[in-house]
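First comes one chain, alone, set out as structure tokens in the form predicted on its own.
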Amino acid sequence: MNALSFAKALVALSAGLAAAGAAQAQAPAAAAQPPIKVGLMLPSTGTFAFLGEMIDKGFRLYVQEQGGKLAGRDIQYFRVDDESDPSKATDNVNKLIKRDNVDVLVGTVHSGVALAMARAAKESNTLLIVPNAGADAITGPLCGPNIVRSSFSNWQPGYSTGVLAAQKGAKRMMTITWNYAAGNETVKGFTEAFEKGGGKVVKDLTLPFPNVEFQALLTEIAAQKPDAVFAFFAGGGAVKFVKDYAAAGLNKTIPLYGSGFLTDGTLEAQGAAAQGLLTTLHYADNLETPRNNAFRKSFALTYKQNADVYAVQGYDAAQILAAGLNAVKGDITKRDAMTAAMRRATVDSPRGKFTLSAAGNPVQDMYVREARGVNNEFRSVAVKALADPARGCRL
């Protein structure tokens, strides 16, 4: 080998050693950034399975739109069927916390299951994002710096419908719901706003969950002749109640108002009986904003189906997580800074921009929607930037 060849060989060897050294130097850094583990505890079977599916799809859509990463970190999903069963909730959530060692919990739909999740999250100091369940206690007595919600409290749609009913001039009203937490909390919110607006709730009617034998209660409404009725039902119960109310002829003389879940996902089955019903909720099917239009198009192209309020709440759960991770450059060990950033975030949601309260609940516009065909169409804003009172929260 001549001198020139020998010099070239030394240069090549030096370059190779330098590259190897650089690779070794980078290896520990890469190893220090494993995927962020997200535990999705949502219903996969039973009555709420479709709701869980839409939340899951919404969450994953946002991550997909960011290139499959949040703050530069890969996302690894773990999924547990919560079975919509509060008696199994603690065991199910511990599969994610203790077996899978997830960094973040996302769930759920059923308020009873979500309450157990919140308790487990507080005990283990695991970050929890609630994408649906409205139980007031989650951002009330069970609130914590590691718990936020991307949906609503039960109080919010109840309160905003009370505002609407008072504005419409009703003075004497009756309420009707199942005798369980979601119904009772929603009715309390309604009564608070309606009576603040000058009206009076003359009687609260309840029946056991999930009973749908309404006839005796409808007869009592007809006898009492209130100015209007407020109802909280969802799913199959909402379908039957609205149809029975119309079949009794009450819709011709006593206007019916409801939390948005009375007509969300139920209009096709309710048919003519639901047409014209006014409800309030934090989302409407035809919000004509660039953000909502882009979201609905992206969702339809990805999943070949239309988005709904549950998909929005899943999508926004991912947005809230991203806001926290971006603030700490993906270092999820900086939990205090991360959760503080989540609460400071302004979420650019398909529902409209919203912030989080100190208790971690959305401060959001509540919309008046009218049932037209199979859509809940936007009519006006019932209450601007409505904040849950977070009674009992101590942070």
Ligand code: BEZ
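Structure of the form predicted in complex with ligand BEZ (previous: the form predicted on its own):
No partner chains or extra molecules come along with it, only the chain itself.
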């Protein structure tokens, strides 16, 4: 090495050292605040793909509105497609827990998959926020301080639709759904309220998830001629069911009621077949509140599409996480203080303000909605501040 190149190397070395020194000076702050790792486990394929997409968009919208940070911490996303397949759920959730080492799990849509997530979250003591799946056990026997839900228990919209159907004067009803936790538990909640209101469920019809071959079951409904039918379906399956019900001419003679998933995010695809359908749910598109109007405007501007209940639940999952993180100034290691703060929070949701029960489930108003055009329009409050009974939860 000649004298000139030695001098150049020396300059480069000292510049490098200076840069390293400057980086080191910043290092303590940066090292104390790595991003919060959020593991989104949602369906991107199958009958619930659209629902997963809306939850993802809602969650990210809230974070974006806070400048991309929660409690001053950057958010880093990890995403796994759970395919709404319970048989793959444990492997999928472990990709987020063990491989990606996430701080918080957010998921999912399908109750069977969410049950596996709740078990894995309990075993590994990972924080879990459920942004849709209603499996009653998650805030029942499987409840835990590290598990909360931004959505509903299956019992809730089932129960409130039972109240509605009894008020409408139906006496003999049939139910129809997929044979899995969400379908069966929603029907159970429906039957509880409907029979309390003086009605009788005369027959429950089921088919395997995500089967959409409804014809034989519709023929049975036509033969039995109940006063009305209650249905739980969602996503692509709900689109097909509502169209098939109308195509069979049943909508002219046998009123159809559903938990709101029957018509949420689906009205464009269902077209005329869904018009006038009455459902109950914890959200209605046209709630005339400043909070809902601002949310819907922000969602439409960001994504060039209208929000639905799934977007609201994703948005509120991020709000609940923020409530916990704000209480501990972003220090996610203070888990107990965080989860206690989440349970103390009043969530300023587009659906209306709600709180979480001790079991971690929303205590919320359930609305009667009517399908009009592409909106589920608010008609009345079916049940005020409905709390899931949290049967079997011991905290």
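Everything quoted here is computed from the prediction, not taken from an experiment. Each form is matched to the other, and the largest set of C-alpha atoms that superpose within 1.5 Å is called the rigid core. Residue numbers count along the first chain shown, from 1.
Would you tell me if N286 moves between these two forms by 2 Å or more at its C-alpha, with the rigid core held superposed? Result for N286: no, shift under 2 Å.
Aligning on the core only, does the CA of E213 end up 2 angstroms or more away between these two forms? Yes: E213 shifts by at least 2 Å between these two forms.
Classify D227 as shifted (yes) or not shifted (no) between these two forms, where shifted means its C-alpha moves by 2 Å or more with the rigid core superposed. It does, since the D227 C-alpha is displaced 2 Å or more between these two forms after the core fit.
Rigid core superposed, K252 Cα shift between these two forms in Å? Here K252 registers a C-alpha shift of 4.8 Å.
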